[in-house]
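Next up is one chain by itself, shown in structure tokens, the form predicted on its own.
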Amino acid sequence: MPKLTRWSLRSAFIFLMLGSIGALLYWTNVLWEWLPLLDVISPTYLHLIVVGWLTQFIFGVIYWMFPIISKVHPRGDTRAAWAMFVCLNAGLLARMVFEPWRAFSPNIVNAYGLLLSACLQVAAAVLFVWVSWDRVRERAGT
């Protein structure tokens, strides 16, 4: 297993767990309405569980089995790859930031914290497309 699979499985793995301590926050907040300050992480914990495990988890594994390119450089442009997994949780971790901190003082810092969140996460998968692309290919013979 390539050693950028592997740091992605295991930050997906942890944006899984804080993605369901903030569902279940939430959700303790919702039955028993304790602390309504909550409501304010509702959308970072389901960005995190959606774009932080899932998509994570999808890209670390599509990077390991997808076939392999040559024997040279077996999965593409490693620096790419890199690249990608790091403006991903650098594009979350920024969205775990600004997000509830927009709720709590909206001004100008939040909104480009979350743009600059967004550009990330739209890079990482442009970046992901990029290394991924030429190892779909026909198999030779259909």
Second form
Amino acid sequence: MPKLTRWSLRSAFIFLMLGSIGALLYWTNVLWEWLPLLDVISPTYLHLIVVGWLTQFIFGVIYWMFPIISKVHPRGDTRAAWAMFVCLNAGLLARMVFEPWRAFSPNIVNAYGLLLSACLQVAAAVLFVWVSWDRVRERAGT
Amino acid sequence: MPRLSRLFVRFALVYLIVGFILGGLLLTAKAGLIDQRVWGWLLPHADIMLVGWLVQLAMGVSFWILPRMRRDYRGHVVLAWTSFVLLNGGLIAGSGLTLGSIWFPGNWVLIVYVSGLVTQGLAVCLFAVYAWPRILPTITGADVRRQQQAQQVKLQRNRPRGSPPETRQ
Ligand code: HEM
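Switching from the form predicted on its own: structure of the form predicted in complex with the partner chain?
In what comes next, the whole complex appears, and the chain from above leads the way.
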């Protein structure tokens, strides 16, 4: 398993934990209203699960398992792949901070924080597709 | 990876970018930095991400990787192709057209979006019917060897007294 996959899967599991804790807090609060402040964590917790866990897990496994391009450059541009990992995680962490913050008290800092998060995540998607496109092939290259 | 899987996966990758861009725009609208009409893209965003990216990728990879019935035989592939066409037709017609809702609001939006969802639902059911017979136990090299050994033992037992032992081909 390549190093990037190991990092992606570990990070994915951490987001799964954070997202699940968020879901638990949010829905218990919907039921029993024990801390009204918790309203602000939706839909951030949902995206920690679908982006941070599911999508990141898929990225890691595709990077590992899809047919290689060639023996010399099996997985294409590794720097782009690492940049993707950094962008996705930084973007999601930014969302985790700024989205609930903005729901609680909107200001210019969390507005630009959300913009930063959006740009980082879109960059991650573009980089991932850039790195993976050539690996969607009939058979492994030689 | 067979051709249909390559198509499924490539389409999924395109939806990944489109869905992330829509999500990014929604996030920027949440920041109050762009036109709030962008919220009209919330449903297409959810559909494109869940069906266009996640479901479509799962379908493409399972078409490739599920056990085959025989060597080079993947069952009634026409069902899988039809499902591919319906899924993407449903996504493009449903979520694609709905993107226009911010310029041309009206009742048509919900009708188109729901018809798109129904078509996607049909596509997923068709794919399930297609894939069902391919959910088989995987036959490994060790299984084949064990089977051959069992056959060998059976032959040895049934051989008439005095005849030479079976030799392996
Ligand atoms: C696999 C990836 C994703 C899936 C499955 C997904 C799914 C969804 C769903 C189901 C909703 C509706 C939730 C609700 O209304 O409570 C939603 C809303 C939203 N998504 Fe995503 N999404 C994904 C990725 C992203 C990304 C990458 C971004 C940003 C770059 C994003 C930004 C948003 C925003 C801003 C909303 C609206 C939040 C609100 O209602 O306050 N999503 N998404």
